[in-house]
Each structure stands twice: as structure tokens, then as C-alpha cells.
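In C-alpha cells, one chain follows: the form predicted on its own.
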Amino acid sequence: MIIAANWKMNLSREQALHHLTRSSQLDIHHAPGHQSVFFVPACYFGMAEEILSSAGAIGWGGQDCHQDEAGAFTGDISADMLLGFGCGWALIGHSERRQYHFETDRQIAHKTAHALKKGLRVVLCVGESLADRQAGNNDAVISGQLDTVLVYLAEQSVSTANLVIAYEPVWAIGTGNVASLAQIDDMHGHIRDVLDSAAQAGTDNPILYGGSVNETNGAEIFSLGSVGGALVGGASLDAEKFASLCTISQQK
């Protein structure tokens, strides 16, 4: 089970420092098939490699990763650069990057394409918007979304092994609303339909659910087959709280 922690553009220098550190030394991350990662902003990327280098289970990306290898793109980060720190975990596609950066399907899957080549584990995000889901549209929704990435996958023969899906419904993400049990657990086995019928044989991808994921609601949620774990935001900023998650999640 993987629990993994985006920051955002979240917590101070002295914040970040009493959070690595914390986390690091809560023993709680190291139970056998469970791992914990932190996207963290990319001005933090040395103190977590510094910090984090010897917690064991404790992994650390990018929350984002460019589809090329260099050049004059002003503000982007690239795979070697995540590499050259460290980090072994890059996430791609989140909501707020198609939305504020307007990500197309297109370049989402050439920049998982890019990590998953240069050995990074991607963590690729796929969900619907609140419109979407009155009209009835999700399914069709992320089928597209995660055929556009498969697709291309497969068109470049890059392996799927190291890809993890996070399912994150728009109109869940930091609102405090949830998805119900029935649509989180209807949704999660949609996506392993998309992914058995287009991975390579064996491929067994996690799915993890977020979405205002926290230690109140974490049991029920992880109690699903279908969730392999949970991409958190709010309640990945607080060290205690986050690790509190992180041993719910293993009494599943």
C-alpha cells in the first residue's frame, strides 16, 4: 500500500525541515508492502534527499516532470534534475496541472512516457469534475484520460511496471467532500478494467484514491480491495497527522 503526501505549494523552509525530519523518524513507514512518498515543492528537493536518504520505506519526487530531456522551458523541472536529487517517484497529470497550466491528455502522457523511461515511478492522476459526474460522464471521462497515456505507452514500448494510478474526483479534492464507498469502490475496479485490458500481462498498477483523504475517514477507505492507497493533500501538511494515515493504512 502506498501513501503518498503532495505538499503543493504548501509549508515554509522551517516547516518543511520539522516536517521531513518528524517523519523520519516515526517508524510507522517501514511495515513490509507499505511505502510512503512526499511530492514536495522542488526548492525542497536537497532536504529531503538529505533527510530522507536513510528513513528505509520513505520515497520523495517531483509533483511535476517535463517531457523533455532540456532546453528553454523556464520554470519546468526535468527528470534528470528529480534523478540528480534523489527522487524516485515524479506525479503527472494532477487536477490542478490540467487546470491552471491547461495539461492536455496529450502532453500528460508524453510526460509519463519521459519519466517512466528514465526509471522514475510515476504516480499519474486521473478524475472527473463535478459536471462530468451529474451527467453521468465519469466513466467515459477517465477511460480517456488513462487511454491517452496507455496508448502512447505502448506506441513508445515503455512498460507500464512502475506506473501508479491516483484516482482524484475533482469535486473532492480539497472540499471536504468524499466519494462515497460504492462510487470510490465502482470507479477503482473501472480503472483496473482500462489497465488489464491494455498493460502488459502480470502488471498488477496500484490505484490509489484521493480526495480530502484524511485519519477520520482513511479506515474505511483502505478497508476497499480496490484501493492500493491514497494521494493526500490537507492532511499530509501536519507530520502527526500524516503519519497517523500511514497506520491506519496498515491495519488493512
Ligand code: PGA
Second form
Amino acid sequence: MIIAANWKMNLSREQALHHLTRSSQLDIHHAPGHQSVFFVPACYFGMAEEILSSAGAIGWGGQDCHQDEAGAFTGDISADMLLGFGCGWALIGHSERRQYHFETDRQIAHKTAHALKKGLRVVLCVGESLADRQAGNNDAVISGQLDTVLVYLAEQSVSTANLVIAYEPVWAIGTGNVASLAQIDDMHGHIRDVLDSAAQAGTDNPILYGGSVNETNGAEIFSLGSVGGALVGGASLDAEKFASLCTISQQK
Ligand code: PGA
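Structure of the form predicted in complex with 2-phosphoglycolic acid (PGA), given the form predicted on its own:
Full complex below, order starting with the chain above.
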């Protein structure tokens, strides 16, 4: 299973140092078959590289990655910059990027293609709003978000081998309103169908669930065969809590 921590814009330098140091010491992050990933703010890439590279097996990455090589894009960060700090991963299309930075499906497709071409593993986030869910449009919204990326990757002949999908219903993020097991299982099944009917069928891309995952609800979510891990926000900010969630994921 892949258990990914999305710190968002949280933790001071001291807190980040403590978290990464403690996490590097916890056995669970090195367990066979388990992959922990830390999506840290860009200013902590150097710290993550220094602490985690000697710890082995633990991944780290950026919470975004621009679609261009370099240039006049104030505030943005490139794939080469991520790679320069040992990042193996990029989180792309998070709903907060879609909402607050107005990222479109097309832009997210370009970012995903560029990051994959550069050799990064991409966690591509998809998710419907509460209004979409209430209107019964959830499957169509997710297909639309996913298809735009998959079609573009096929057009660009970019392999999907390093693509991971995170299903994150917007209404479940940071709200404590975790999706029901049936909602998760149904949507993961739908995403699997979309992936299987895409041009590059056959790759067994993991599908993570994200949205208010914590130590209390983790076990039942991880018991679903369709769940390949989790993208965790709030519950990832404490090293011990995050590690215990990783331990729970291994007990399925
Ligand atoms: P949450 O965030 O666990 O705090 O709901 C998840 C995410 O946004 O990735």
C-alpha cells in the first residue's frame, strides 16, 4: 500500500525537522511492501532529502509541478527542481490547486505528462464537489477529470506506468465527513473501469482514497480490496499518528 502524507502549507521548520527525523526512525516506513511518501512544502525539499535519503524506502515529493521546463513562472516549481532535491514523486491536481489556483483539467494533464516524462511518480487527484455528488454527477465528473489526462498522455505517448490515482471527494477533505465504504468502493471501481478502457490498459495503477482518513476510520477503508492506499492531510501532520495509520494499513 501507498500511504502518502500531504502536509499542505503546514508545519514550521522546527516541526518539519522533528517530523521527518522521527519518521525516518520508525520501522513501519521501511516495512516490505509498504510505501510511505511525504508531500512536503517546497522549502523543505532539502531537509527531506538530507533526512530521508539515508533512511531508504521512504519517498518524498512536491505538492505541485509545473508543465514547462523553466521560465517566467513566478512562484512555480519545475520537475527538474524536484529531481534536484531527490524527489521521486509529484502530487498533481489536488482540489485545492483546482479551487484556489484555478487549475483546469487540461493544465493538470500537461503537468502530469511532463512530470511522468521526467521520471517522477505522479499522484493525480480527482474528486467531485458536494453539489456534483448531490446531483448524481459524481461518476461523470471523475470520468471527465481522468479522461482528459489519460487522452493527453496517450496523445503524447507518455507511459502511465508511474501513475497513481487519488480519489478525493472535495466534500470529504478536511471536513471529518469521510466517504462511506460503499461510496469509496463504487468510485474506485468506476476509476478502475476508466483506467482499463484507456489507451494504455493493463497497467495496474494503484488507486488511493483521500478525505478525512485517520487512525479511527483507516482500518475499514484499507479493508476494501479496491483501495491501494491513502492520501492523508490532517492526520499526517503528526509523525506518530501518521506512522500508526501506516501500521493499520499493513494489518489488512
Ligand atoms: P484530509 O486531507 O486528510 O485533511 O481530509 C486530504 C487531502 O487533502 O489530501
